[in-house]
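Coming up is one lone chain in structure tokens, specifically the form predicted on its own.
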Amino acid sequence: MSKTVTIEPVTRIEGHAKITIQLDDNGKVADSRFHVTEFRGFEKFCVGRSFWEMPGITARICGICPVSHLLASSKAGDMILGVRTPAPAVALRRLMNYGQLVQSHALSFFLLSGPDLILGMDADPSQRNIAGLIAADPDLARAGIGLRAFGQKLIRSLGDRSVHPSWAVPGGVRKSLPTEQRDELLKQLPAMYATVDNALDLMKDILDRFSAEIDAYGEFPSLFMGLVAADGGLEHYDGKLRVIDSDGKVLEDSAAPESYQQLIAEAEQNWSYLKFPYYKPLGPEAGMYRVGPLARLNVCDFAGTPKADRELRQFRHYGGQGKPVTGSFYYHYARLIEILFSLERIEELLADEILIDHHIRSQAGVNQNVGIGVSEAPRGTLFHHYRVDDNGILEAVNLIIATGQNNLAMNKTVKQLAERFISGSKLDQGLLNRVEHGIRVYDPCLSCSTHEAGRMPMQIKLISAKGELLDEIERS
């Protein structure tokens, strides 16, 4: 008899979402979705206001990285403004980015995925959250808060506020980085530093713990893709297109991210808010490409910088013969390279002398009726495109956002997942915990302004075709 298991709603990640897993007469799986239950339609109700607003309206949509909208929404200004950036700006743009990447990706791995990976998949749910993971390890969890703390007070220091900080602008920025505080930061590096090298040696010894199972957790070909400088570098802030595929061939190089639309085609299902892009040459299958942390290590050439380049060389034994590493599961490992990699990219910003230069805006009107604005957010790669009227009101707004671009790959991880945990009547805790921790592995962020972390309740029942109980899990 064919039954559904139900998992409402996902947890430890930024929204709300359903899983649902559909049981042959067999007990085996037939099919599994990935359902975002939430509509928020900032593209509709942004037409009518002037792109001036943008940054600050736009910044609203997300609570954990709104830094990502602020800076693709003003880099669209930029083009409709038709101005070159002052070089100060970009160096405090992307310093504030840097600061992002640090915060996020830190709550990613400490709080939202630690319980997880530090505690167990069939930790007691009831210790299987951040409260369990501070009474199991406080050193841990304190360091692990602390480093979000820095990349929170380096927002703050430039934006007067680390949650929707008003202050990236079409044309540049609002005010650069008071000499006190640069060296306030500087001063905290070296315990961040820390931080993330004892993270990257646990992450090392928790890829040895899972070792029996990582291949569950989203291990299959697909695309990848990413932002890289012009020499093939790492790249957050600007720079081109690059699509690789799951061998490593290059099937777009030095795309201009303004012509994402001959790349990048979305389509929809009737059982999902969120939308489903896919690489348009290939079509919605073939096409399925993945973006974030383990994108864009794959799709760089190299680093940049002398920390993260050591540990990029070990990350790549793991796609082994040169190929890129494609199992999901290494987006941990991914996001603590990238916090590296952020570090010390401050650390030469901070100590450059552009950051007290005083051009940090440039002054112009409406020169263009469209403006693209593309950045690298924590969790992918995000578009901005506007159209607006000779007077810069918006007609037409167009956002594609990092976790929908990995809308494919999460459900196909889904149904990994399940066709190798679950199967039969029995339902519990530990394997329906290892199939949401396929949706935290690439730390989706669905209405970002509000998120779960904890503890919620959630009730589970397995339904046989004929209404009967089969098994129940609640938690209250």
The other form holds:
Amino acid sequence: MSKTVTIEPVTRIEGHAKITIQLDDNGKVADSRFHVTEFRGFEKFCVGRSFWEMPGITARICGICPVSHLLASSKAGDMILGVRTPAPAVALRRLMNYGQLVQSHALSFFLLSGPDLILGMDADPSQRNIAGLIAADPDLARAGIGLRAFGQKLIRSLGDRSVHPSWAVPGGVRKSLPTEQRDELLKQLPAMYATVDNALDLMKDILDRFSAEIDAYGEFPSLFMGLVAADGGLEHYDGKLRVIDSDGKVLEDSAAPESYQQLIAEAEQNWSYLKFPYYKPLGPEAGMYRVGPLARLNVCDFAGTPKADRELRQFRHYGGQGKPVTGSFYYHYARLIEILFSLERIEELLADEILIDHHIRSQAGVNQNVGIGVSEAPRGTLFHHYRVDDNGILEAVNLIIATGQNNLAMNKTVKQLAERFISGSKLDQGLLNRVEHGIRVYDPCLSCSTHEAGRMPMQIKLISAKGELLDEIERS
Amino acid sequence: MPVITLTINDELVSARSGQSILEACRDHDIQLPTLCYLDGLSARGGCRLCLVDVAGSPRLLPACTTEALENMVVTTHNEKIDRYRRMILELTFAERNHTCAVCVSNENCELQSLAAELGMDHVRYDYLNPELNLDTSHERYGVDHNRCLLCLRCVRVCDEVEGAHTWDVMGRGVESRVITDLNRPWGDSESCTDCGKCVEVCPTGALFDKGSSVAEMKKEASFLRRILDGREKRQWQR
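With the form predicted on its own already on screen, would you show the form predicted in complex with its partner chain?
Zooming out: every chain and molecule, the one shown earlier first.
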């Protein structure tokens, strides 16, 4: 029954993905795979460089979430220095991270997934894009772009540029927030809250409209992992790792992020460059876990800000009594709640006098040979693990990226969608788009980096039990 | 000092006897690109960017090491010279691994500025992509051979101004490397005085303050003229 699909590895093809679906003798889905065919190589070519450079280098991994790498890398650097990072620097880093969550989540909801959610999965493909969304609902599209622009502006106010800022460094940050820019950001906040409120209303309509098919977009039990604050609140910068199962039972609590290797192992498959991390104690099958907005809202006890907490209580109704929300379609909803939370935290931080403290960078040399930096990227928990020699030259680099940790779940989602929507031997655009959306709910970095209004280059092959190619749809 | 007269770009100009063509040009605000030349250090004619056309010479000559002579006719810019300069820059970029985006000297780099100034928009030669190391053994400074263009300002300033002669060159041609103390790690150097002059005169991010992040190095080579005037003329002016 099994058939090996050969993939020619092509380097630097960020955003390229392939899905293969195998049918059995009865025309039913036997297997499906989501292949990531890109290779970046940062873990290899950073060896030999200095850890001081790593925030700047690793920020280049992604144009959408450079801040996540910047922060995880700086935190790994903090550990190598072995000194206390000044509290004002930590507050500023948190601020930038919230700016990043706002802009990245706004991009995902309004620009990448918006066309599907608002225009419909079966809408004319020539209209089902950001241009079509602007034509159909210009106010919504404009507000979404404005929300993203706000996040980008916050990042730029601190780091001088919104894409690939080299601002956080081992030991702290390079620059404070100028007062006039702080005031400008504060002035914009009310309009941003209004945009999120509208989007949350819209989200509830979407949940109603999609109610018949929501359970096909990755509704299955899995573990969830994320950072939580010391008090159990929603956390994106620091805190401890928590892992829960689909019944809400806590498997790991207060796990030091530095001990991630005891929690996570990485499996590999020869048909994808993306590794398959799993929760080590349960093995590669039962150890499948999800990260990102959905996981974070599932693992935390509460959000910690009034508006987000109110919304979180509604969100939890979709999981049932004491149980986490297990449908990946709810990633969209979780993203909006996180935007709301981030705006509230931004408001708090901008009013905090700590931001004007001038001591923002600690100086030291190499005091530890290992540095592990962990933070919550928009897409999930991000790990940077470095080993350096006494001069700070990197000897080993391990990066565990959020998108990778959702790999098992993304594959399972694709299979669930294929089983639900494929019958016989014919594919149509509606299926293609639903499968694509099954990936897009996770907002993987693949689609972020195409810059083609969320249209991921994708190839779907329908292969019979005899290995014959029955049908193929390609979108480039 | 006797004064001579020569023609530069169809203009009659005067210069002091013994001056180089480059010095004569700069005295008359005629801009010539340079990388290895630095006011205060001996000229070596290494980077070849200041090549000029001298009437009667069968080949282009480096302005920094060619003496300005009476009645000389010099052309500093024409289509051929500009093309050669761009080629030299492209070869410099192709020789090592100059990755501006993540360089400590991004936006403050003489090589990068010249590439922009001379309109170098791409490199037509195959990159050599050599495997070169980073030495951060010194307590305060680091050297990244990937970004070194062998201008040897570090070697000259260490020898001629500081008097330590910590820096030197090993190897030949494309294999050449700047080294400290007969190729020992910089941190093990016994001759280095930790003065940092080499770092300040380095035109790229090859020499840098340890701990610098992207675009954080801002170098100021003009200190050299100030301390030399102090030493030679007993004049200290900022």
